[in-house]
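The chain below stands alone and is given in C-alpha cells; this is the form predicted on its own.
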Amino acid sequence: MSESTFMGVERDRIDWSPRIDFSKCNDCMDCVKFCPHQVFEVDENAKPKLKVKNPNNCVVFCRACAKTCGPDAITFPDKTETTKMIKAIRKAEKAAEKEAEANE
C-alpha cells in the first residue's frame, strides 16, 4: 500500500504508475513476482492477462519492476516532468493557503 502523500502532495495527483507495451510483454510476470506493493493484476482468462490495477501503490520514481523486465515492456513518465508537476501542485497550494490566510 502506498502513502497518501509524497512531497506533500496527495499521491492520487501524481501521474506515475508502470505502462505496460503489450507488443513486447511476453507473460513472464517478473514484474508481478518483483513488486511488493501490488500494482499488478494478473487474469488467467483476459488478453493481455497483465494489468496495472492499483496505479497509487506504486511507489513514485520507483522504476525497479521496469528494470527486471526482459523484453523492457515496462516504461514510466518522464521522471522530470513528474517532478516539475509535483513542484507546480505544491507552489499552487502554498499560493492558495496564503492567500486562504490573508483572507481570514
Given for the second form:
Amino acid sequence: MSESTFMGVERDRIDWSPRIDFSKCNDCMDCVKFCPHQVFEVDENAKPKLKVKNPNNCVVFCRACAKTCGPDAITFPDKTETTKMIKAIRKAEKAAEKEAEANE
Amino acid sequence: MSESICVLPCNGLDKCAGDLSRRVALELAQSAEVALICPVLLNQNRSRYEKALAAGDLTVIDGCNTRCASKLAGDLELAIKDKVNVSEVAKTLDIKLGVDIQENDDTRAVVQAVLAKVNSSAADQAESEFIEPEAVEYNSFSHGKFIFKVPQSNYFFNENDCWVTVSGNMARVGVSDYVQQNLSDILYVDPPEIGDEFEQFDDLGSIESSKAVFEIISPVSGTVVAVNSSLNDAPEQVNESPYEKGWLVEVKLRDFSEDQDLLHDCPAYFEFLQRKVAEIDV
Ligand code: SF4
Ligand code: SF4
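Having seen the form predicted on its own, could you now give me the structure of the form predicted in complex with its partner chain?
Then the entire complex follows, led off by the chain already shown.
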C-alpha cells in the first residue's frame, strides 16, 4: 500500500481525505459502513469514537461518504487546489527527469 | 382509472425533513394519477402494493441522506423512476432544516421547491451532436470469475473509473466495466441538470444499485448538454453496455487538452485496472 500513487504522484504527497466536524457527527457510523477502503476506524472506548485512521487510503477526489452523512459532518479539501497541486508535482517531476537525462 | 405514479415517501415523521416529505407526498396525492405508498406497510407486506407498482412509475422522496425510502426500494428491487431528496433541495435554497417540525415560510418554500422538482418533466434537451464511433474494440482480462473489458482506443479514464470519449468539442462520459460489475444490478441513474457547468473531478450525478451509490466523478470540465434518457426506463444498460449504450452524460468540453494531463489512455487504464483488481482481491 505504501507505494500507491495517483496519476503517478505518490499518494502521501496528496492531501485528500475526509475531515470530520465532531460538533455535528452523531456517531451513526454510516460513513464507516459505506467506505470500502478502511479509511475510518471505530474505537468504542474513545471519544470521539470515529477516527480517520488511514487518510491516504481515501480515493483521491472521492467524496462519497459525505453524501451518506445525514448531519453533514464530513468535508474535503478544495478540489481545484488539489488538482493544481497534483499537476504542479507532475510537471516538476517531468522537468527533473528531463534534467537527469540531459546530465547523463 | 389507472394510477400512473406511485409515491414512496420517507417515514421520518418525528423530524422536520420527514415531515416535509409527508407534506410533499400528500400534496402529490391530490392528483388522481398518484398512489401513495406507505413505507411501513410496503416493507411488511409488499403484495398490498403489487398492483399499483405494476401500473405506475415509482417516485421516491427521501427526507435526508440516510435515504431510507431509496434503500427500501433498493432492497425490494423496485425500479425507481424519479427521486428527490428534501434535505438536498433545502440546501440548494440555503434553508437549514432543523430537527423540529415546523410550519413556516422556509418549510413551505422547501415543499414548493420539491414539488416543482418532482413535476418538472425531464428538461428539454437538444438533439445529440455527438458522433458515435462505429464499433468499439475491447481488450479484456479475467480475475477469478470476473472478466473486465476496456476499450482498445479513443476512451480516456480518470483513476475514479469514469471514462470520457471525445468527438470534436463534444464528449460522452460514463463508468467503466469495473464500476458496473462492482455495483451489480443498477436500479437508478441520477443525472446532472442540463446546462450545469462543472470542473474536472466534480460530481456528475450518481448511479445506484441495491448495494451502493456510486458518484460519477467527471474526467473532464465542461457543460452538461444531454443525459442518456433511455436509462430512465432501462438503467440495466449501464450493466450491459457500460462503454456504449450505457453512457451517462453528454458534455461540451472546455479544455480537453488540460484535462488530459490527469487522464489515462486505454492501455494505461487497462494496466491501472489490472493492478487495482489484483490489490483489492488478495
Ligand atoms: S456518517 Fe457522519 S454522523 Fe455518521 S459517523 Fe460518519 S461523520 Fe459521524
Ligand atoms: S471519500 Fe470515498 S474513499 Fe474517501 S473515505 Fe469517503 S468513501 Fe472512503
